[in-house]
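The chain below stands alone and is given as structure tokens, in the form predicted alone.
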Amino acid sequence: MAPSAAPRSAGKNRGRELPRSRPRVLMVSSEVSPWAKSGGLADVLSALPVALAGIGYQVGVVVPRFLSAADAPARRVVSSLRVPFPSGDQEIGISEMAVPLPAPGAGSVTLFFVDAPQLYGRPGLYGETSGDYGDNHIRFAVLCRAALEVSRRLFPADIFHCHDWQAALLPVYLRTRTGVDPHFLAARTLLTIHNLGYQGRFDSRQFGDLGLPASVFQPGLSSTGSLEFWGGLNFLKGGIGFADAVNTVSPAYAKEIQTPEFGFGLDGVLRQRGAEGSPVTGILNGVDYTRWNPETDSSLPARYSLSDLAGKRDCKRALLAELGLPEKAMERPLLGIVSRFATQKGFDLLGEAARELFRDDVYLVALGNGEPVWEDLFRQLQREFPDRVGLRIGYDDPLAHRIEAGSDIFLMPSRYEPCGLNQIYSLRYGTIPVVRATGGLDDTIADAGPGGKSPGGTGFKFADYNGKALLETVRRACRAWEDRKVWTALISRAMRQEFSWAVAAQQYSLLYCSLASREHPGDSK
């Protein structure tokens, strides 16, 4: 048996627990849907442990709880907490709910509140219009020392399974505050980049609110363990050199940001990991097809199948009505857009080619929010071509369904794209995708070449970022859309694709079995 799966107390009230197969995971997030969302990351963390229950895992979940959980089902198990930090100890609470399985099984999703209205009774989960919270790096910090918590009290981890920055510093305090504590000296810690644009970068000076050694911000050391980052202070960087092991959510994004081009500074870090025996590694996220299924979305006017195509064009008849378009759209390429409003998403390539686009007898529907740069575009193309342009400033889930329903493209032109679920969504919903070739957008479509005619095409793919590359990818979609045998097989290859969670719940496990195993070489830090 793996040393990780050994019996530990879970606490006074706890028993003693029997012995078993598979290591016990506590994922630790800012997000899960639907208690906190601003991304996927939410839709992540609400999928993925329940496809791990349904291979026998107990997995647990350790978030905030915001202001949008404060209804949530949960009740107190841990009343009063005090976590001492240097600027002052920080009082909290954790509450437990059991998350429902869609089919009962071995295994169970436990989801674990931090309950500390102080640093998360907030209205936003990481500011507000004028900015970041200033104590971002307390109310994450604390994120971390309370999942230890969890773990000691009241769910003993084999792995801790940490999502992003916001979770990056809990592998540091494991290694440098918890000593030779019986409880964690087996356990083993993964963590998942997400999106390496976002690392958690504070002002040096707010190290030493943190309660960890200074040994850890020693300038000029790599992925061995330094949150040092040009003079400043970096989770993501104390989590990838404390980590025992690190990935991410497509095996393309994993390669990608290891270059200066996607590194985002980080890329010698993760570089070296591999250097020293341990790359980093991508698994391929998944889709919920509970939810994301036109056979049974409550949210379209018409549902449809691979089978029966008909109520798809009654969703894009409804769509054009929803979104003020006229019924003459009906005989034109609908193109869709649902995203995140931010650089990251290439929408300066749409300001490039739209124009040009619209020329061509198009019509486009967006919905989405975020940077009033991106925002501003989307409302100037509305007024330019308000007869060609649907636009919904915001975020409105059904609405999200029926614009993948609707629309006959699908644009993701990102600039750079760790996972992506929408193309993936777009498969599914028969709405061919145009991509930039990246990250886990070059993953998941195949190109289907010249007139839409290759026989494993599922979508269109551009590699030049550039809006002349975008506009002649749309252009190559169109002309496939105008020819109906040819458009109604590439519908048919995009709705016969598999990305379940059920692929990428057997690869973390083969993952988390390694883990468990693995002897620590950093074990002494």
Second form
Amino acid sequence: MAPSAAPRSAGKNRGRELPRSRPRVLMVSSEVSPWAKSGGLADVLSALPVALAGIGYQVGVVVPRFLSAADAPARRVVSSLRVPFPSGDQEIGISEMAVPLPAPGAGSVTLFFVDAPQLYGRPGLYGETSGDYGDNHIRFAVLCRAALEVSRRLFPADIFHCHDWQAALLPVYLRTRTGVDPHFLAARTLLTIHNLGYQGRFDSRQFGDLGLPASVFQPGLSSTGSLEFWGGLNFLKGGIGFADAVNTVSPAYAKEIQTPEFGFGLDGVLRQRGAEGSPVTGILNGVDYTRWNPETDSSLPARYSLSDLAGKRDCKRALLAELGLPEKAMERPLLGIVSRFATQKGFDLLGEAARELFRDDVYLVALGNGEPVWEDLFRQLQREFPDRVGLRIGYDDPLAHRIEAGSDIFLMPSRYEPCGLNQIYSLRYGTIPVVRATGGLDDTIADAGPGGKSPGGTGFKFADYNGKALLETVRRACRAWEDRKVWTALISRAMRQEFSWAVAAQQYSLLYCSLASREHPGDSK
Ligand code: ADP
Ligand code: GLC
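One more: the block was the form predicted alone; return the form predicted together with adenosine-5'-diphosphate (ADP).
Full assembly next; the chain just shown is listed first.
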């Protein structure tokens, strides 16, 4: 029987606009795939908005138009706008483009580019080999102010969802500069921390360039807002203090960053949010299986699936040839690495373990770039073990896919890892992860036990941060590899794992809805 219809208008609500069922969300980020990417942040920004649109959200994404996005087919919608700063006005424009959705007719995603060639039209996103750009504080302050203008003129936002330090000033501007502008009175802010290791720290003298009141540059831990941090300026600290909610990208990392060991000096401010009733939460990232799927991946020389793994061997053979490793490696375990080469990623452990590791009959392919010390380490390993190590220094998305597919084992010995996406991609490609049990790596990989046979195991984990622990764990994985039956069972369990963005989108949806209905402390004044 059809449910009986509820009365149309309950007298009390007559004349009042009923709340929209879904708040309108404007994301602000420095990266979005494929237009600007240095790591997983870009992957999140291209997938999460689409997943939210799939459940009926209207989502906009504001990003700088870096050189890498010069050819984006966007339409200029605001030709020229002056954003005032004490050091001089910044002239910007706004262009927009619709992001095509897999399922039309649900919600929508609009990408807004901030056109400001004087700030963003440079070879790097954040800097070049000589270092970070000296005006990064202005570049990303402009991003935040531009996002407010996008909301005022083009896309009225109920929720500003700010990602990382580059967007962290938005909640500060919103609460200190928009005053009684009715556009913003009901707006709420969410700050997602993708990596606490990057905070947007600048010299205190640069505070004066931002056009913020002196009251927000006070020493102290107060989460009600100060950008001051050990005498300097800290964008992320400002965002943590001013945002209505703060989350990060895995439950384990949400706990870790509230400890001095992982808090990069901000653990006190993060804990204080909890003490004030708005604790930092963790929402695990998902995977865009339209891009990371060995059954359909156009970057691979052969495709494969759980029911027919033959193509995986073809991928391995082609990868060995591509990176100059001998054909005989087909009969031995091949380890893979795709990474930013940053201290966070734990490659010092590989440096410690490598000489011992390559006494065993194993092979390694690595793709990455970043800090010179780690690029040098990999170059050195390749010089020492030319028949064992295939190396590509650089950034190469199709090769990243081929390494995911052609390797047997994927290495992520991270010192810390907020979520990590590559280990989750590896699962879908039947490439078994060896990870350090930290942050999102710990949340997404279940240890397969000493013989690789533990029910539910999807990879191999170690806890102690040292080369010996890494070596033992890689050896454990290699022993399991040698037992065809054990390894096939492991591959099959790994490939069946599902880290869908739909789940994360539901969790963000709950957070947005609770934020939209939450009174802001300032509202009653
Ligand atoms: P992080 O964001 O810390 O770099 P993640 O594991 O979350 O780590 O995401 C890394 C993303 O960047 C993945 O999509 C990975 O494939 C990609 N990536 C990293 N380095 C390279 C590279 N050198 N070439 C191609 N893709 C890379
Ligand atoms: C960061 C983190 C990484 C995470 C990514 C996307 O770059 O280092 O662990 O997966 O952001 O959230």
